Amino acid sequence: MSGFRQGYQAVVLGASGGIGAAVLAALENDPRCGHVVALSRRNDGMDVTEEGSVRAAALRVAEKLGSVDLVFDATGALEIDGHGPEKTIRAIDPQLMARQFAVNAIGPALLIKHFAPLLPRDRRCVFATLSARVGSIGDNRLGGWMSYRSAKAALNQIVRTASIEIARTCPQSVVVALHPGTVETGLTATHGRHAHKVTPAAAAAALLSVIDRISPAQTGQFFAYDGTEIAW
């Protein structure tokens, strides 16, 4: 990953999931990476829906690493509490919609709030979070999945807004939303008939390659796994 200095430090949030675990493995095998810390609810008790949990996790990382060159947020969920995305407006449940926003929008916002202060001010650094193409308003041609789509659209706005603020103190920062494609994980169980899926390892390699190529001038944007920009 030539975009980072030798010995760069990284954190993977949601490291127990399919994509998160693959990103973690890729970073551990990168000879340029000096340290990488893995955090997840399953293994470390970091719950993105509880601010106290996120704050405590960030403090632990700060004590261990100080500054962090790459924060990769692989948290998120398509199916929550056993409920998949609704197929029609008639199926909207306010409580389930609130849970979608808690996990897929408010959670990442809390991660940005508490982990962005660990980004260095004097060199290129990246906060990348997994979004989804279905969160694009301009690209929506099929409808459906209102809660999940809306939560990811909110996440995209969070990324855009945060990128502007973070750039004021970290002028070489890159804050981006990334679409990983359809990956062979539990998250895509409802995509059984999708024409093409990729392995988590392939998705991780593609996403890290995109991160490597993005410049600070492109902060606050939304990219697919192949590096193409996605409409808001």
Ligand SMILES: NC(=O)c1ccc[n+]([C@@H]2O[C@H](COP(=O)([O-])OP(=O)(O)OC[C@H]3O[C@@H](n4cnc5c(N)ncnc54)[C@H](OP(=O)(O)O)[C@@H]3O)[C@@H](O)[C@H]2O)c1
Contents of the next structure:
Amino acid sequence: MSGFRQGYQAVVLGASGGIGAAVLAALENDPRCGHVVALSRRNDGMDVTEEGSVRAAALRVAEKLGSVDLVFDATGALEIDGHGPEKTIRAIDPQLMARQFAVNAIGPALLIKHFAPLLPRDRRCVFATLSARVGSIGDNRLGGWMSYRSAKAALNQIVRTASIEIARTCPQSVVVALHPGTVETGLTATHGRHAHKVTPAAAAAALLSVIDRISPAQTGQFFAYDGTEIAW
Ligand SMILES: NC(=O)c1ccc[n+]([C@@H]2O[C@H](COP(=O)([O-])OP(=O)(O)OC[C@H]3O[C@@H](n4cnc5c(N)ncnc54)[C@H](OP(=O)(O)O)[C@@H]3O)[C@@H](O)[C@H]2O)c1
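Right, and the form predicted in complex with this ligand of this protein, after the form predicted alone?
Below: every chain and molecule of the assembly, starting with the one above.
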């Protein structure tokens, strides 16, 4: 990754997921990367709906690495506790909708709260979080999936808001929401069965290439895996 200094340090959050594991593997194979730390709910108990576990994970990373040039958040869920996305307004369930917001919007907000303080103030650094194109309000032509869509739309606003505040202390920061494409992972095993999917390795390579190219002037935006901007 040429956009970062030699020996740059990275953290992958949600490294147990399909895309997270592929991003971790790509960073481990990058000769410029000095250290990469993997964190997940499954292997490290970092649950984004439990703030204490996020705080503790960030403290461990701070002790180990000091500062972090790249925080890559690959957490998120389409199906939660066996409940898939709703097809119609009639299927809205307040508890399930709240769970969607807890995992896909509030969770990443807590990751930003606890991991953004590890970004260096004196050089280019990136906090990237995986959103989804279906979270775009401007691009919504199909309807359906109301809870997942609206939680990702909230995430996009969280990213934009955080980017402005973080830029005040870290002027070379890049805080962005990314759409990974349709990727062959557990998340798309049941939903989107018939869509054309790319491998997690291909998605990871594309996303890291976008991260490499984005400049601090582009902080607070929403990009697809091919580097194109997505409407909010
Ligand atoms: N796959 C696609 O086509 C696609 C398309 C658009 C957007 N996305 C987004 O990309 C991200 C990653 O998706 P994926 O396809 O890699 O899915 P995945 O294979 O199901 O991985 C999901 C990851 O999220 C973690 N996670 C879920 N709930 C969590 C919680 N409460 N606390 C902490 N970690 C939690 C999982 O951790 P554990 O397994 O350790 O519990 C796992 O690491 C998601 O935000 C998804 O919305 C994916």
